[in-house]
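Heads up, the chain below is alone and in the form predicted alone; it's given as structure tokens.
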Amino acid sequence: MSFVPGQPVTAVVQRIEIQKLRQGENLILGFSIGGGIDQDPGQNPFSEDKSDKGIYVTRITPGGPAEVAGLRIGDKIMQVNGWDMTMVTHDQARKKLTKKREDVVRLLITRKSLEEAVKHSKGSHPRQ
């Protein structure tokens, strides 16, 4: 998905709800992120045109809360609990995801396979 800062974004999205796992004082999500407006988008392996500064899932813990909820490596996080994540620094994204007072994280994500499925379905049925 190509993204131009300041311009509207059209994306096929999916809602994912992750129940954090409590380990002592810590709440575990079971995934890692990369990206952010303060990072070099050329280093992002999930950015098609190497200019996307979005927040992407870079690692999933096998059997962890994120995997159980359906999150996948390469998913782009568009929102966290209603907060826009399209123009945030890496640290801002991390802080939104790891708030101690929240046992549940509601994500709005997009992934390449979602966009391809919609394009395919639109192309396979002629409009009447």
Second form
Amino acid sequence: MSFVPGQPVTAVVQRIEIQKLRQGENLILGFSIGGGIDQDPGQNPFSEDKSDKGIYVTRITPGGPAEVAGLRIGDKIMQVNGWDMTMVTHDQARKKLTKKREDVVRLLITRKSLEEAVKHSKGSHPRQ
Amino acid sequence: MDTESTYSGYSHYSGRSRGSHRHGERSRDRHKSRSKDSRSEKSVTINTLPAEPLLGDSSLRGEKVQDDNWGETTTAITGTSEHSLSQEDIVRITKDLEDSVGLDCRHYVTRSIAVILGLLVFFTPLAFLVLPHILWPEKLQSCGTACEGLFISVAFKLLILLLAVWALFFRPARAGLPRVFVFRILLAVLVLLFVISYWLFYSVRILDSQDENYQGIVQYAVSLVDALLFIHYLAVVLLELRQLQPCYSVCVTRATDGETRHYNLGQLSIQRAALAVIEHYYCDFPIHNPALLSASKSRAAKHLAGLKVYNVDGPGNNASAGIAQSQSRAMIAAAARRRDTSHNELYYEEAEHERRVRKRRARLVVAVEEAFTHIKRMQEEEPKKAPGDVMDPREAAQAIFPSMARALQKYLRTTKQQHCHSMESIQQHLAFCITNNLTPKAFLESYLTPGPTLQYGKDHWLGRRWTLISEASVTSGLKDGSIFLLKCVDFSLVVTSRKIPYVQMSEEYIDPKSHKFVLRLQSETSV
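Show the same protein again, this time as the form predicted in complex with the partner chain rather than the form predicted alone.
Every component of the complex follows; first up is the chain already shown.
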């Protein structure tokens, strides 16, 4: 998941669609994010590369819409509804996720286990 | 001055005396004064109809230009008068009549009453002490040590009372107010009652029965003096201390150009509040300059040009009231559309004026700085120059004045201040600046910005006569929302008062050790 500056980022991503849940007058997704280009990447417990300033999922509310949709803790969010999340500040990421007018967010997330899964499937089925 | 002769149109008794409103006088019928008779003056205002050349037409004209309230509020004198009196003459005459009889008389009467009361109060204890010795000296017990000690205390307390009364009551009066101070009257009555009751007791119990106990009499006199000192303390609290704590915030606006200031006053009667406002006015408000108002008046005249009834375009507009209403509405609508370009003119005119003022100002500053370099203070150690060279400040000022006179005069003309400064006053100011080593900038400061009224010569302190116009009684206290007017010859000040709100303050203690911080580099937000 590290990136080489100047080269396009490639990753294996999973599409996750989360329906926002209405709680009072707020629409919540049921998870917490951490990270961002204005934050300290060294303190991120979930990233492999400690210089990765992407947005990570740090906590999932049990039974919330995110867990139901398949989001897991430690996932890195690459895109939200088409908006890039690899080079944003923490606050920009929060804003893209909490737009009041949208009640569904489509995320592209990546995690280590996806890479493993792809490698395994490639290995077991060469030349597909 | 414009010609003052009147083919008299209307004269109406008004509660305020009009200043010389020569310009823009056309629509005076619209803003007729309220027929509130101010108690202090009944002044007569004579308004002239503008541009009335023909004798025969005047009465006819007088009939045509009426507004709705004409019948109730005016006393019309039609026809012509041979004597021509100017407005200011009439105002001056009525005021002189009042002054010579009314105010001086009252001033002397109050003074004499105060002196009589003071003498009565001062000599009463002495009389108490002396009368037994005169009337029944043989029956009197001799005065022991304690009694003689009381003599000393009476003497000193009387001395203190005398000084205190002199300090509080016998100060030069700084103003003549329309009504008397209520508190002073109350105090005088209180003192009088007090002294009378003491005299009654004394005459009944002591004089009639010829009491021998002289020490008791002396103690009685001492108690009187003590009580008088306490009454004086009450006077200090009522007259001086009570209004020190600010309670009301008054907003003072000058009617002609809108200058506004705010002051904090304590609990005062309306007339004393008015006096305080006037004293602040002389210090804080820039001087009233009627020349600066002519521009807006001419604009106003132009706005009304299509609306006023005296339309020189034709007599068709002077119809009866009903048609005139609808016609005037139509004219207002048309004028509103037509007025679109006047703001443009105003903008460019003001920009041009600003530029001109700045240019003149630059020239003036340079001229003055150059003039100041021509003279320098002679040092003592220098060898004595010829007597012709050595000048005193006045001569030095006269020597350098011509080089800056022209620039200064042009600048004053551009800013319309030329009537405030005479050549004599400028030279005096220049001599003053030279004497006190002021820089050219300091010299110019009084000409570049209009200062408070006190700064200018005495002839500019227009209207040391002020009229207080108030709906509430002027001896009643200032209240939240009370409004009164202070009228001077040229302008008026509108004063409104507001109560300062009650402040409820609470405290919060912060432990100095509780200021602790952490770095927030990895934040987590829940969405």
